[in-house]
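In structure tokens, the next block holds one chain alone, the form predicted on its own.
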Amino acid sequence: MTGAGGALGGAIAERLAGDGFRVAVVDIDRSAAEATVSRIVEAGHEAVALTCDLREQAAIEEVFAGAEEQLGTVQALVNNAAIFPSGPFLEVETSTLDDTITVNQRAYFLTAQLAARSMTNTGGGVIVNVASIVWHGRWDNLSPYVASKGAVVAMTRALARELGRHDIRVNGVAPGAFPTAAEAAQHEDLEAYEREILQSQALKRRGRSEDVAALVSFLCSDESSFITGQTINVDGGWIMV
């Protein structure tokens, strides 16, 4: 899975390892990937740390081949890595837009394509794309990120339709606000931001990384074998559609 060195990604990787998957922990930050692998191995499960710059197609292809060589053919892919630049729409630079789309959308497409090509030869599999509730459009100053996450939802539906005949299920997970290092970096007044979150949510507690991991685990399991093309919010009832 990509972006597996962060708080959400690490929790997902650990949960999937506990479910019996041999996990390729992919992140641009080698030390973060190794930290996740260390926790997985200490728990008695198997994982390898792989470094990849998702802006480079050749790097994606290389890391995918390396993961299959070390761990075997892919059964499940989780696309989680993302960048989230902030700023007014009128001031967004083309380079910022390009980088955001490249990491948050194009990389998902390329990794899904590689996984699906492998899965069609091995009887099927699962792809889970991590989107965000922001695609519903209630947030300012995040236009490249919102656009890219909306594209992930649309892509999830398109891939589910096309790959279902190969017994490949494709679903999305849309997290709400979770306490992460990225959240702390984006908000100067975390107490005020937390009050805003709890006021918006139906459930009056902060989300935990394990909440997202539990849903991804379900979508990667046989218990969700008749679910595809869906993007499910994990946000404490912030968005209800």
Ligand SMILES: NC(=O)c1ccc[n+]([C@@H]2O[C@H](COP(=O)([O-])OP(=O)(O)OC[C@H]3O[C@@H](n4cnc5c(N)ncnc54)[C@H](O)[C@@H]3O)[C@@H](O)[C@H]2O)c1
Contents of the next structure:
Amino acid sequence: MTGAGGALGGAIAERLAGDGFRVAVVDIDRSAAEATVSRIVEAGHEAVALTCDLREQAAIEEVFAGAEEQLGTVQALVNNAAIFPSGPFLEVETSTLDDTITVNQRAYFLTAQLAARSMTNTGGGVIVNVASIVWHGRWDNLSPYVASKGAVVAMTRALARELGRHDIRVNGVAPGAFPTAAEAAQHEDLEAYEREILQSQALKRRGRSEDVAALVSFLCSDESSFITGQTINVDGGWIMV
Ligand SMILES: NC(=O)c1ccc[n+]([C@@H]2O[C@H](COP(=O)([O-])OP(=O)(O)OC[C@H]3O[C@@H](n4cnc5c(N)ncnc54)[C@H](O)[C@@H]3O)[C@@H](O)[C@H]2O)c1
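Provide the structure of the form predicted in complex with the named molecule, given the form predicted on its own shown above.
Below is the whole assembly, all chains and molecules, this chain first.
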């Protein structure tokens, strides 16, 4: 899984390892990936840390081959790594747009292609793409990020449609607002933002990374064997459509 050194990614990796998956913890940040692996191994489960810059196609291909060599044929892929540049649309630099689309969308496409090629030879599998509720369009100053996440939702549907005949399910998970370092970096007045979040959510508590991990776990399990092409919000009832 990608971005598994991060806040939500770490929790997802730990949960999947607990479910019995041998997890490839892929991240550009080596020490973050190793920290996730340490927690997994301490809990008695199996994982390896793999460093990869998901902006590079050759690096993606290399890390994918390395993961299969060390852990066996891929059964589930979780695309989770993302960057979140903020700023007004009128001032977005093309390089910022390119970077965001490359990490948040293109890498999801490329990893899914590699995984699906492998899964078609082994009788099926599962792909989970981490999106965000932002694609519903209520947030300012995040246009490259919002565009990339909307693309992830659309791509999830397109891949589910084409890969269903190979017994490959493709679903998305759209987190709401979680108290992570990314949130702290993006909001100057965190107390005001937290008040806004709790007012917007139907449930009056902050989300926990375990809430996202539980949904990914479900989508990677046979319990969801008749669900594909869906992007499910895990947001305390913020968005209802
Ligand atoms: N935190 C939230 O509230 C929230 C809300 C909605 C959606 N999400 C989504 O959840 C996912 C995880 O978010 P998070 O809050 O854990 O973020 P995070 O920043 O903690 O984790 C993202 C991880 O991706 C890695 N990464 C970034 N660029 C990379 C690259 N080029 N190559 C390889 N790895 C790279 C980072 O090193 C980091 O470990 C993202 O897809 C994000 O869009 C998060």
